[in-house]
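Only one chain is included here, represented as structure tokens and corresponding to the form predicted alone.
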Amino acid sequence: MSLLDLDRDHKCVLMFGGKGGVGKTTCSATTALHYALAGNKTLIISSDLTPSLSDIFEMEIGPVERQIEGVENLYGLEIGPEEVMKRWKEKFGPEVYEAASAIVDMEYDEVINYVAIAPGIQEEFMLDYIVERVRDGGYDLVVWDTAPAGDTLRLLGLPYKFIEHLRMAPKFYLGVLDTLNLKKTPLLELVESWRALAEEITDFIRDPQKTKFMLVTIPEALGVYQTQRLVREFKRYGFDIPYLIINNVIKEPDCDFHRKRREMQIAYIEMLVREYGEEMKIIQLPLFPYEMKGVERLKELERVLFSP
């Protein structure tokens, strides 16, 4: 079994998640390479706190979209929390200050920094940024290498808290306006527009016609148990997971060490197949004897990951 079905079921955003160190960045980079080689203009984004796209592609990528050297149609971006907040302030800062200054007399930076700590605001902007890359027609496909498991769930969950915060905000601000004997201000209109934007983005990410999720794990206790927790949490937020990639599988053990490791792996693989085999397509990737770095190595993995 492979990811070849994705070629017939094209989506706008492909998300890869999983525990740190299981190979999700490698799998997402390989998937992005596959679609770029097929002629699709593709952007791969890493939102990991310690992104490794630069290491895998053996070039400096960073917070500005850059073409991957030697690959037509493939672009990369590594974006962390500081860069996300910087861009949020650039995009929304002026209108936030204009709206808030009608109620409070504060310095520009004080207002912006205060609003920026609202729960879920960074996550909402990160999702907004990704959706914009799709909707503006700049890319045929966005492949998202998400942060390790816990941070991914935080990323997917906090926009809901942000929406709830914005639903309650009008009541608070109306109380302030009544106290100050003021009429409706741009602040209320801004709150309403943000709430609509947050709901629109969340609906986009949850829409199986636009977004697909791939979980990556390894056949070891920590990887498998973390996967089980992730699946439960994803379902709680209403996300389906159609693909599960089991990485670093020993296919042909040729020594006692590998035979014992293979026996251990089989038990965990069978556990995953029993639990998720009917609802997910499970793909087993072999353990390679070398690092998956550079375009040529990724092409080798691409032939396995998308084999007929």
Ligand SMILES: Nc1ncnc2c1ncn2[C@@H]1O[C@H](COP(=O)(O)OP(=O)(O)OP(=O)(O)O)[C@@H](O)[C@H]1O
The other form holds:
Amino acid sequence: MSLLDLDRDHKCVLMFGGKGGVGKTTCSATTALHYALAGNKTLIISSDLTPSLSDIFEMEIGPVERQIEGVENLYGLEIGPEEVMKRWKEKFGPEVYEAASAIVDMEYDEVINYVAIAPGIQEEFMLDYIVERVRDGGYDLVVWDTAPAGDTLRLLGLPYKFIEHLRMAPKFYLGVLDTLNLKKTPLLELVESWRALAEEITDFIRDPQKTKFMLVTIPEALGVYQTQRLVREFKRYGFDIPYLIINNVIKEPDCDFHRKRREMQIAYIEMLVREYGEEMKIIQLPLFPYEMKGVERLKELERVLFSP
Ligand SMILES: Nc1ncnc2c1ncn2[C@@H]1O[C@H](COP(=O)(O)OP(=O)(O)OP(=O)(O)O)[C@@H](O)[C@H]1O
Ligand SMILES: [Mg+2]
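Having gone through the form predicted alone, I am curious about the other one (the form predicted together with this ligand); can you provide its structure?
All chains and molecules follow, beginning with the one already shown.
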């Protein structure tokens, strides 16, 4: 089975989400490795504040795309909100200043820092940055290892707030401009172009062909409850979750301790299958006796995750 049948021409983003510590980074890294080994130029991005990719691939990754040692088509990137903001300022700063300075008399930094705190703008440009990697960065696939659950939803929800904000902006600025008796300014054009950008990105993440969500969980009460909450939330935002990975499953218990845990797990696995078996593809991943670190270990997991 291939987790996804990727059309090589079909550039997409795979997003991994779920509760803290359930195996998001492990599953993202394994999936990225799989598609890279199959010849797709793949980028794995972590937007988590803690640099988890560096740990799992046992090399320093950081905010500049780097090839993963020993894997030809695989690149990694760890990028936090601060770095995104920095790049946003580089990309849009001069344009914003030029537009704003036509109507207000402010210092460059004042203007840029003021605009940079608009609601949702940070999330918007994080998404923009990621979508840009797959559209213009020459990658066949971007695998996105997100921060734990709540943050991901915030990330997905805020661009709408940003769009709303921009929807109101022309009215607001027009009000200001009326008093200044100006008809059309670069600022309005800029706001309009951002709105178009925000909508383009929202369309990209809403298109199930372009952005696919993979939910990771574990067969325990907290894992199941969190999954139920997340699925509800995702649906509220209009996103489908085609895949659910149940991680840390004890397959062959050989002692009382593990037999008991296995029994406990089965009840939760059955619950998940009953509830989501029809709408999602559910994949069970075994609990390994060691931690998943380094390309060789990930290859073992890759064989299980993508076994026929
Ligand atoms: N199937 C597995 N078998 C054994 N160990 C595993 C398995 N999956 C994950 N682990 C281990 O569990 C720990 C947590 O996994 P991981 O870092 O992938 O979770 P995460 O969801 O990304 O966590 P966070 O929310 O903190 O980012 C790691 O030490 C990893 O090696
Ligand atoms: Mg992680």
